[in-house]
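A lone chain, given as C-alpha cells: the form predicted on its own.
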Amino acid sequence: MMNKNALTEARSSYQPKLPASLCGGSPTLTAPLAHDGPADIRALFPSTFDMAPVTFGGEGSAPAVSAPLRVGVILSGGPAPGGHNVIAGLFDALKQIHPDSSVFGFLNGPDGLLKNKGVELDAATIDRFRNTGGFDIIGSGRTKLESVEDFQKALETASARNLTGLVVIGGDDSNSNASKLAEFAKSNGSTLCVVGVPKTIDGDLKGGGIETSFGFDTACKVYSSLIGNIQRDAVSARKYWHFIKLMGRSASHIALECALQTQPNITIISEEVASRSLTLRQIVDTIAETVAGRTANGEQFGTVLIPEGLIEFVPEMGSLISELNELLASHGEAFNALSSLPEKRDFVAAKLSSPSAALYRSLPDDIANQLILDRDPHGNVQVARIDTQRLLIDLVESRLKDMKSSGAFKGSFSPLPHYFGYEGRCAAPSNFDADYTYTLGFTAALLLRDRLTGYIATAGGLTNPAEQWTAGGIPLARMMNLERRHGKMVAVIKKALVELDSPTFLEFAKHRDTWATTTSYIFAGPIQYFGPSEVCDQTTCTLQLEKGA
C-alpha cells in the first residue's frame, strides 16, 4: 500500500500534457534510409537497419484494430525519473487502441521476462503510480538479453503469455538489446513487435532523432538543488570547499548541466580532460591554483563539480583502466584464486606495462582496491565506487602543502566530500519529463499498434510547449556501433558524449573563469511542480541551447 503526502497527493491528479499530433491518427514514413550504413552493423541486423523512421499526425485516421494488444512492459537498468508515466501513457493508449488491450509487466527487468515471472497491471495499479518517481511498480533489473538462449527464452515467454508486443525502457544498453531482440523475433519468424523508450539520467542516449532521454531533466534540477543548497552553506559559513561528485557513468553532460544552473567555482569535463589530454596533477594544480586564489581575495570557499567518469578520461588513468579491464578478463581465474588485497595489487602490477604499473602503485591503497574489485556487467571497473572526490581532495591538500612552504598559499583549506547519484533518480517526474515520458509511452502503443518492431519511441522539438511536440519512431539498428566487452567487439548504441564544440559547453566555457573567481552562484531551488510555466515547465539549458531556444 503506498502512503501520500499531499503533495504525491495532488500530484497523482496531473494530467500529462500531450502533442495534439498523437491526437490524430496515422504514421508518416519518411524517405527509405540510403544504404549508406556501416556494413558489418548492416550484416547484424539485416532485416530492421535499413527501415525508414516515422512520425506520427498524418492526415489519414488511425488504423482500425480489431483485436486487443496484449504488450509485456520491462523496467531494464538503474531507475529514471519518469519511467512510471511511460507506463501509464502506454497503457492509456493501449487502451484507446482497443478497450480490451492489457499490459502485462515483467519483475525486476529482463530477468522476469527470462523467468517468466510478472504481473497483470490494471487501471487502479496505474492510477496509484502516475507522475510518481522510481521503478517500484514492477522493479528493474540489470540482467542482460545477450545470447541466443536468452532470446528464445524471451520468445518463448511472449508466446506463453501471448505477447503481440514488448516494450523496453532502458539506456543505450538495454534498447541495444532490445534491437538484437527485434532482430531475431523477426529474423526467426515471430510476430513479436519489440520496441524501445530511451531512458538514462546520465542524458548520453540521444541524437539521430532523440533529443533527449528522460529522467535527464529531474535529476539534474534534483542535483542543482542540492547544489545550490550548498553553496548557501558555504557563503554563509564561509569556511569549506566542496568537493561534488555528480552521477553519470561515462559522460559529463549532468555535471555541465548542473553547472549552468548553479555556477560553481569549478566543474570539470571529463571530455576536455581527454580531449587536452591533461594529467591528474595538471587538473590538481588547476584546482589548488584557484583555491589559493580565492584565498588570496577573501574567500577560503568554494564549489567544484567532479563528473563520476571522469577518473576514465585522464589519459593515463584510462590507459590504466583500459589495461585492467582487459587483463582481468583473461587472468580472472587466477586473480579470483587470490585471498588477499595486498596479493591481487601485486599480481595485476606484475602484469601491467611499466608505465600503468607505475601510476597504479603510486595511488593510495582504498583507490587500487576500488580499481580491481567488483566489475558491471560489461567486465568494466565501476566508476561510480571509485571515490574520485575524496582523491583529488587527497591530492589537492598535498599540493597546497607544497604551495605553503614556498608561500605561493596562505590560508587554510578545508575539503568536505559529496557524491550525488541516487538522490536524483527515484525523484518525482519534473513537469516536463511527467509529459515526456507519458508522451514517450503513448507513442511506444502506436508503434505496437502499426506492428513497427525494432524502433525507439521519440519525441522531437522539445523546447516548445508540450502539444507542439512531434511524436514518431526510428530505427535502433541504425544507433548501433561496435564496442569492446569483455575482450571481443560487440554492436551496441553508442554513448553519447559531450561535445566541446557544442552550445552548452561554449557557454559554459565562456563564464567558467569568472565563476572561478568570483561568487556567481545560483541558488536554484527545488523542482516546481504548479505555478507559472515559466517556472514549472521549463527544461534544461542543454535543450535551450541546442535547440537556439
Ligand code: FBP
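Positions refer to the first chain, counted from 1. All values reported here derive from a predicted model rather than from experimental measurement. Compared with the form predicted together with the ligand:
Among Gly248, Gly112, Lys245, Ile386, only Ile386 lies at the hinge, the spot where C-alphas switch from fitting one rigid part better to fitting the other between these two forms.
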Contents of the next structure:
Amino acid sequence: MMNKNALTEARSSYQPKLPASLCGGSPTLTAPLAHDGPADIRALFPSTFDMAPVTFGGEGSAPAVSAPLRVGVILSGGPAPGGHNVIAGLFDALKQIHPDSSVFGFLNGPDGLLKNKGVELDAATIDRFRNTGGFDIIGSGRTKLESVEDFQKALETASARNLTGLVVIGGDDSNSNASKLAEFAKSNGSTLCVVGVPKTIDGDLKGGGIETSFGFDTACKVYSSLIGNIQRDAVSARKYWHFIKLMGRSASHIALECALQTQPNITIISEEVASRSLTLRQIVDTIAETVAGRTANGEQFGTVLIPEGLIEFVPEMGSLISELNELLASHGEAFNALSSLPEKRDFVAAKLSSPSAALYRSLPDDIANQLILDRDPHGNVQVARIDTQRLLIDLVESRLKDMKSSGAFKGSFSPLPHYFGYEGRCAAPSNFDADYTYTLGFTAALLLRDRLTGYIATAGGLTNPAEQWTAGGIPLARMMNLERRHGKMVAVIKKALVELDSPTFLEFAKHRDTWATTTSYIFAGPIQYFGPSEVCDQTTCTLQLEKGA
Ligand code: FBP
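Shown: the form predicted on its own; wanted: the form predicted together with the ligand:
Now the complete complex, all chains and molecules, led by this one.
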C-alpha cells in the first residue's frame, strides 16, 4: 500500500515560490562590510564580526563557480514545519550553482556531525520529502556543539567528508553555536563555511533582520484550527471551560498569535505576568472572576490559552523553581534515599525559604511531585513538563468554591485540560512556510557559494507576495549578546520575548476585555493549501501587525 494519501501526493508537487531576486538572473552580493559594534562581542568574534548584512539580487553577474560545492546539513532541536524544504531549496540551488554539487545530511542533529554519521542526499530522496512536515529525512537532536573539542571534532568530520560548507538549521542556541563554529573554523585556518537558518515554532528567534523563524506560521495555524474546533464545541455544548496549554518553551508568541487568530475568552501572556509581577493567586482570581461573570450572563463555557513557559514567568514560582534546583543539587543523595513521595515533598518543603515553602505546600500534590521528580540531565526542574493547565484548573476550582460560598458565583464549573504542542511541530508546512523555508535553503546555498561564513540566511518583506521578498544574510556574531549561563558570561543570541509595547500585544490588549465577556470566537478552520491567495497565503497576525501590513 502507498504511504501517501491524495493530498500528500498533490502537495509533493507544489513548487515553492522564490523571490524574483533569486530566480533566473544573476544573484550578487550588494552590502558592504562594516566595522563597528560592541567591543566585548567583537573581541570574541575577531574573524567573523566585521561583516555587514548582505542582500542578493544586484545588477552584476553571479560569481563563476568552477568546482562543485559539498555541503553538510544538520537539523537541530525541536522539529518545525518546513525543515525538509530548507534542504530541498539548498539542494536545488547547489545543483544550479554546479551540477556536481552534493548535500550530505548528518543524522540526528549535531551528534551526527560529531560522530561523522550521515547520508548523502540524492534527488530521489529529496523529492520524497518536498513540502512535507517533520525532520525525519535525517532526524534531529539536541546535542550541543559548544566546546573547543566539539568544534575540533566538527572540523575533523568536515575535512574527512571533504565539505566546503555546513548548514545548521536551528533555534537561538544552535545558531549561537553555529556562529562560534564559524569563528573557530576561520580563525584556525579551516576553509569550512558555516551558515545558519532560523528555525523554531516558538517564534523567539527574530529581530535584527530576521522577521520570523520558520515553522511558527504553520504551528500557529494548526493550533488555531484546533482551538477553533474546541470553541465551536464550547459554544455548542455550552457546559465546558477548556484550559489549553500551548507549546513555546519560554516566549508567549504562539499563545499571542493564536489569541489573535481565534479570540478566546482569556489568554495569559507570560511576559506580562513577569512585567506586572503577578502572583499565581492574581492570575487565578482573574480567571475565576471571568468564569463567574460569563456564568452570570448565561455563558457557562469558555476558553483559556496558557503559554507553556508560564510557570517560570510567575515571579514567586520562578523563585521556587530556582530554590528547588539548588536544593536538589546540593541534597540530591539524601533526597534520593527517601522512598515515598510525601516524604520527598516534606523534605524539600522543610529546606525552602518560608515564602517558597508556603507556595510549594499550597500546590496540588501531582504538581508538587512534578516539580521535584521531572528533572533534565543537568538536574533542573523540567518546566515544560508541568501540567500548568491542570494546576490552573485545580486552583480556579477551589477559588470558585470559595466564591460560591460567599454568593459571588452561582453555577457550575466543568473544566477540561488540553495541551497542544507536538500536534503542530511536524505538520505539513503552510504555503508561507513552504515558500519561506525553500527560500532560506536556496539563500543558504548562495551564502556558501560566496564563501560567506558565519551568516544566517534571511528573507525579508514577508507580508508581501513571495516573489517580492528580499533574500540575504546577517552576520551571526552581530546578533550576539552576553548572558550569564551556569555562572559564566557567554555570547548567545538573545531570545526574542513578547514585547508589551509591540503592535501585536497592543492589538490583543485592546480587545481582550471584550473577548472575555462576550463570545467572539473565530473558527480558524484547517490550513488551506490550494485556493485563492487571500485565503491560502495569509501570514501570521504577528507579522502583519509588526510590519504594519
Ligand atoms: P526548539 O526551540 O528547538 O525549536 O524547540 C521548540 C519546542 O518545540 C518547544 O516549543 C518545546 O518546549 C520543546 O521544543 C519541547 O522539547 P522536546 O522536543 O525535547 O520535547
